[in-house]
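A single chain comes next, written as structure tokens; it is the form predicted alone.
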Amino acid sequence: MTLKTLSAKAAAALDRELMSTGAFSIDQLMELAGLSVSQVVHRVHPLSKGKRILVAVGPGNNGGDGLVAARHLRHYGYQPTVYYPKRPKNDLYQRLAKQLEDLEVPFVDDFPTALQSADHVIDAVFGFSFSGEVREPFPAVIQAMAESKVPVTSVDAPSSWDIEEGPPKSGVGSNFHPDVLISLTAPKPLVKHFKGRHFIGGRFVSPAIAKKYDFDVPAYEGVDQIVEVGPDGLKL
């Protein structure tokens, strides 16, 4: 059995099913998606292992995931801090970021330099929603998080990375392979291009949806959001 991925098109497609006929809002798929986040990050990374997680958070739906898995984070016990270079004006970002600042929990300016003294990474700077190229100031972050040693979970994507043919041949990107990627709702093409440890995050697609959009709910168990799978799709 092959792991069945949703495109950049279809997922973008989900998205706004979800909110339309689905009845979520941006807000609720925001929560869920950074909560699985929070969670594959409690799960390969225990505080035993470390408290201090960076997170790297771009402009769009996959930084605000970033900002809410690092409010969980903080209630798990971590100390995330936070690099936010392009913050939208919209106020659902706003909200987030203020939700951490009342928690205490620090913005820096410098990403190389915070590297230098994390525990662990979340690359949630592009999403599935990614193309084109890598503008300032992610460039160096990407390649900061190529280099390091530093562990690295990605929210959906890889940054830079293509979502049907996976890390870039040349430049930004192509040396980039984290360890440890959650896919939200479905995997995306790239999958078969990644190597690390793969989680699926996203308790909330009703039966019906999956099934138009043909992709398998796998069987989450208790209280998780996430589940880990390997690369034939099956759970771990």
Contents of the next structure:
Protein chains: 2
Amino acid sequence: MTLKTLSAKAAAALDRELMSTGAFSIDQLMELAGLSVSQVVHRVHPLSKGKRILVAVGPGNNGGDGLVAARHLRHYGYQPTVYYPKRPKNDLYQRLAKQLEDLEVPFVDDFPTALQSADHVIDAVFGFSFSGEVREPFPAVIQAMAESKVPVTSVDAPSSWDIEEGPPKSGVGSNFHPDVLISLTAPKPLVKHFKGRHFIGGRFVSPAIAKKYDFDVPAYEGVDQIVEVGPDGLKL
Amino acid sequence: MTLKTLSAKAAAALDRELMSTGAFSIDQLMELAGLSVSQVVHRVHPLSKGKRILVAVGPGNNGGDGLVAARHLRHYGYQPTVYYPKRPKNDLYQRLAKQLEDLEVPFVDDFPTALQSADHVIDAVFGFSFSGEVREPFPAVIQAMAESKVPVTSVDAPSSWDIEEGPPKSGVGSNFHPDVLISLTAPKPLVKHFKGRHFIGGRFVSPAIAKKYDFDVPAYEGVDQIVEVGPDGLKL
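Now the other one: the form predicted together with another copy of the chain, given that the block above is the form predicted alone.
What follows is the whole complex; the chain from before opens it.
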């Protein structure tokens, strides 16, 4: 069995389909995606390894997944800190941020400094819709994650990587190799270049949708919202 | 420690607060509530005990929780069947039903017949906002659950029970004693009359909110969205 992946274009079409004919709201999908991310962090970095989780949040849906994950991690007993330098006016993101403020989760402005006292980092800066150049203030954030020894879990894509081609040949992100990746719904082609622990999450895809987009729903266990897979896409 | 409960009035106020100043959408809260319900069913009735879960769905939010639970159970590998005789035009409920149709979950019209081939039942007919009389077609549904030997899990309240006083003294529901109850956010006063296994779910309440409404957030474990509690409200 070879690993089936979902191109950036197909991933965008799948998202649109889930939210139109699939009748899901973005609130629902983001809640389940963020919950998956929180379960991966709990799996790879249990509370006993340190509670301080720094979440780097980008301006789009990938960032929204990070905000949801931070909330669930707080409920699990972690102490998340959120770096969210570009807050869109979008109502959903505002609400997700408010939910964290009500849990007294701190928002910080200085990512490199926050990184020095973090036990684990969630990279929720850019997802499958990223292409082109990393805009300010994120080059320094990606550089800091690349150079730090603090383990990083990336959501859907290591930020700055090309969704099809993987890490950039030079410049920002060329030396960024996160320890853990969670692919939401299905892996993107960049996973061929990823060497760390790989999870799949987003347990809401119907068999009919998976068939239409030609990928496999992985063998989740019990009530888990995530499953760890090997290079062939099969459960470890 | 005595069990702290939330009156019907306080539960309604809490819901309103979560969705106003708390900034949660009903889609988010219902997704997490329904996920909790699905985890209880998986805990008390693992796949090995039979996959056929019949979900009795009422016309309000309690019913919505049941629809979400049915979807997650389908993803866990169960074969849910849904009885949903009063479908409101409300967009959210329509969408939750469509999500089940896309998973080929059957909707049935005859509850007593469906009950004969069920391994477990979810009672998501009425929740904390119920009071007064059980309206058609639900008296026969509650009667069938009361008389059946198929185990029942009730969502937030055994349907037909008074939220403060418990089972009605006579008539519909007076002989209805479900095996399992999941209280969402906090137990309601009726739990004093409940003798089965009791879980708490809905892991989204901030310490500040719990303090304001004078109840305790139970000691959830790991990434669980549910916790089983004893008569004193402490974790078993």
